[in-house]
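Here's a solo chain for you in structure tokens, the form predicted alone.
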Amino acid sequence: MSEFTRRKFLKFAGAAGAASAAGLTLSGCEGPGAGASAKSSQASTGPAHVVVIGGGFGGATAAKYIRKLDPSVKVTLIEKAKTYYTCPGSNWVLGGMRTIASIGQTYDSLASKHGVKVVHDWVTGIDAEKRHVALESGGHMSYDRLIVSPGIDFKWDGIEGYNEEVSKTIPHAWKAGHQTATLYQQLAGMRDGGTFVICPPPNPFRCPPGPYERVSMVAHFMKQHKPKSKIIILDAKPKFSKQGLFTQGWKDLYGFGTDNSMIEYIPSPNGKVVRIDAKNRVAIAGDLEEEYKADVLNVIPAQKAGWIAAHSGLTNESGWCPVNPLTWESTLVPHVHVIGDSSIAGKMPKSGYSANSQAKVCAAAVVDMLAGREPGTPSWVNTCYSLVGPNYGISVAAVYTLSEAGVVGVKGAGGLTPADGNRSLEAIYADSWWTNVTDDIWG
């Protein structure tokens, strides 16, 4: 795809995807599964009440867009944290290009500008029969429709010696915030000539290009401040997202493939970590159980749907949540919709932009269902930007549609950054995307 065509795609697919996702398709359009649960009896009298669990890319978007589409609907967003730190952009903190404070989002505008009631609490359970959620602070909250966007949780039994307690000193930093700051402090305090060992997880997991952008940002930091240091990637997978683009960037910026490379990549099976010696910061990998001593060790565990999803019967044997993508309603629990990383979303990756796009489709479907209308046929868009260096960006983009097979990519739409593409321009796009999408959600 030429760069000109690619720019046109990003402009027009983004606009079309936003329009479709925001419910601007024609009501009454028949799609796969249309009408399966369109008519919704309300659990309460008076205005319909939608409760949203989780204030990240999916939940906050859904709460805002329901109010935009139908201000008569009462929306309550339940989120424990008062400040949400975005995972997109968090690797830039490790590269020294942003501060942790700069990626923090609050819920003030959702409340003051859009009329969303924000409750800072923890949901301890969902009673689907009575249609209410139980709160850690006590009592419960009733709903007509519930949207669950709890992100991811970790499979702590995947690597011997690594668990939630160990992660406090050997951080995963895969939920942005305190752990991101901890990992940055460890990196900044590392000796010049030290070794940073990162252990990416097996599929599926949140943000497929994320571990490799992290490698890039750590390499940038080291190049500026600790040029004698080295990164070792011990990967649970034999290949990774945007691999060709990343490795070309590592060659261009960090000597990858040469004797002076800052980065060493060891894929599965030799790179699959089987055990952690937390006391000595050693990762043991492969059938031969080779030991890799780290000055800074970053272990990203295997993942599953967020706790409340599993606790409430929304997950199947895969550990993720099956949904009807026409409406994102759970196929296991009625009147409950699951969006974002926890959902089984067909060909869509687990990314912030995917969650944002899914949330708009879900918001439009919920508004239609509460009004007794058939939801329109949706489409979605996703773009994943990554920085290899401050002025070196790469991306992958796609448009998705609904077919009998579920959510599938539109053939010929989207694509990767071209081999001869403008990397500086892509870096500008990456920063602009982050600014625009966070304003779209929390602004």
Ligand SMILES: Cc1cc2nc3c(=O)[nH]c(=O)nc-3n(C[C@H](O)[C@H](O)[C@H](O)COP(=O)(O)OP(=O)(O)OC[C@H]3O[C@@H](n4cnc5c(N)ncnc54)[C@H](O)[C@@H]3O)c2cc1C
The other form holds:
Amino acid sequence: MSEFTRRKFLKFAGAAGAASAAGLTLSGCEGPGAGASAKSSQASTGPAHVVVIGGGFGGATAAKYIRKLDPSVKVTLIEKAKTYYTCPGSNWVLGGMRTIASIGQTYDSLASKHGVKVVHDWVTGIDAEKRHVALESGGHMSYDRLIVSPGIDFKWDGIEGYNEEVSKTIPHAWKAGHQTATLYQQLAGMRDGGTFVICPPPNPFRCPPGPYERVSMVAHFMKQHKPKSKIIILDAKPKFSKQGLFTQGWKDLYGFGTDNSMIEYIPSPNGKVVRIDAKNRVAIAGDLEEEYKADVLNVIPAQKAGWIAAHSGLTNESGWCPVNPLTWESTLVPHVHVIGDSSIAGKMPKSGYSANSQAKVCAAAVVDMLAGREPGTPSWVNTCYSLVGPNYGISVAAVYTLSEAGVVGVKGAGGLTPADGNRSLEAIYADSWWTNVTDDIWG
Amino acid sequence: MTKTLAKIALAATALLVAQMALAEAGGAMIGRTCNGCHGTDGVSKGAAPSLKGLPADYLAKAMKDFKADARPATIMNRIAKGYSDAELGAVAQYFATMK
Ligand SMILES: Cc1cc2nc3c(=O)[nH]c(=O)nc-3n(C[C@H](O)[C@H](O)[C@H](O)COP(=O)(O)OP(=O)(O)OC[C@H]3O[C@@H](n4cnc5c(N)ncnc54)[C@H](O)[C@@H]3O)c2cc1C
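Based on the form predicted alone presented above, generate the structure block for the form predicted together with this ligand.
Below is the whole assembly, all chains and molecules, this chain first.
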């Protein structure tokens, strides 16, 4: 944050803190908002209690790191699923390189090693005034600070003929688990010479390179098992993340750009899907309403913040959650922090690594605030690997800092794998990334 | 009423923020961002090297060399450029002295 002057910071933080500070009227005006004197901002006496909603990349990291940073703080993690399947690595399952079981995470270590109380339940509401959350199983749980990391939800009204019900047979596979398994089974059962049609969503969405890693992994799978098959990308966007690296990779491995290309890429406007004929597995795209008949169809809808965020007044008109990036406290609801995909995170992409990095800054700020200390200067990283083939890895990385414009990438740092980068070594590091980041979260 | 309170609260927040030291990020703050690739507390279970317990001057030199493109790298040369030398020194100290 070197080029960042005190005056500018004041302006920024003052603006960001305004809504949150205004919220003091709700909670009885105990003191100044963010960074307030500790005990006065606690709802109860005794050890402070932090409740975390969502045991994915953001939530599970926050729970673990609060306990690491201050074991006197009680942490309860509320997560519906007993096993969490990581989206990172789920494309590798589609490529036949991993089993779905191998990407499953449990909450045993969080409970036994880190003393996090794990509750498998669904949060049905947040009462910011009483500072408690309501549980599906009945009853309430009160908090001093609440961290919300519910991931994404889908906008089901974007493509005519595609909805939650249809997604059971024409999967999105954009939340890993049975959706991934369904798509894999369909691909495995497809005839040689069949067509896989994938429809990536408009921005912003979780994991910008994800659809194109998926294309790569399906191409790898087909090259091994069904070499006469084709892949058609019907994209809602005119361009995509790591495009140069992906297309180079597709040329190197799958004949992209030749008469014999396995992959055909149709960007917006022609590729923008307007309708799905679910019964006949046809995607209809572009102004001319061209029909694309698929043997296996994968539609990834447009996205918004997870349901509980919208339901609890944490989202603005964009459908995502504005936060003060110093603490990740909501600028709309005091004592509630939002991290991960649901948050508006400046220049950071919606990725698992971003969620992990945001969670650590949030955890440190929450621990500081509960102890009456000012939160420290934050710092974030995003590192995102994609596999184009089993031995062909590419990456994008950035270091982020707080500026008057919010969270921005440090100039001169980060960027993509260079043209002469070592693809096979990056494939090894992609695997290492998955191993270490999942261990950093659930281990 | 709400408006006045909001104004008071805003002033209080501004005052509070005015007291904040705008230091560079500390070694621990930066160090935790490394854990995603290098493992919790810098203990790696994959191909990425472990950082915990490495001598501080070695780590600091390695990262400054990455920053200067003077050490072979796939990704660390891109990442190390995001920090001042002082920050690299602090994060080296963080992993070197980790218990
Ligand atoms: C195919 C694919 C590949 C990807 N690859 C990568 C990659 O290589 N690298 C990378 O960094 N990122 C990747 N991502 C992105 C990454 O998965 C997300 O950015 C990350 O999961 C976001 O973390 P989160 O905590 O915001 O949400 P999630 O990880 O989705 O966690 C949210 C959790 O909250 C729970 N939950 C929600 N609401 C409630 C409620 N009301 N009560 C109880 N529980 C609730 C859900 O059950 C869920 O477990 C990929 C994504 C996809 C789809």
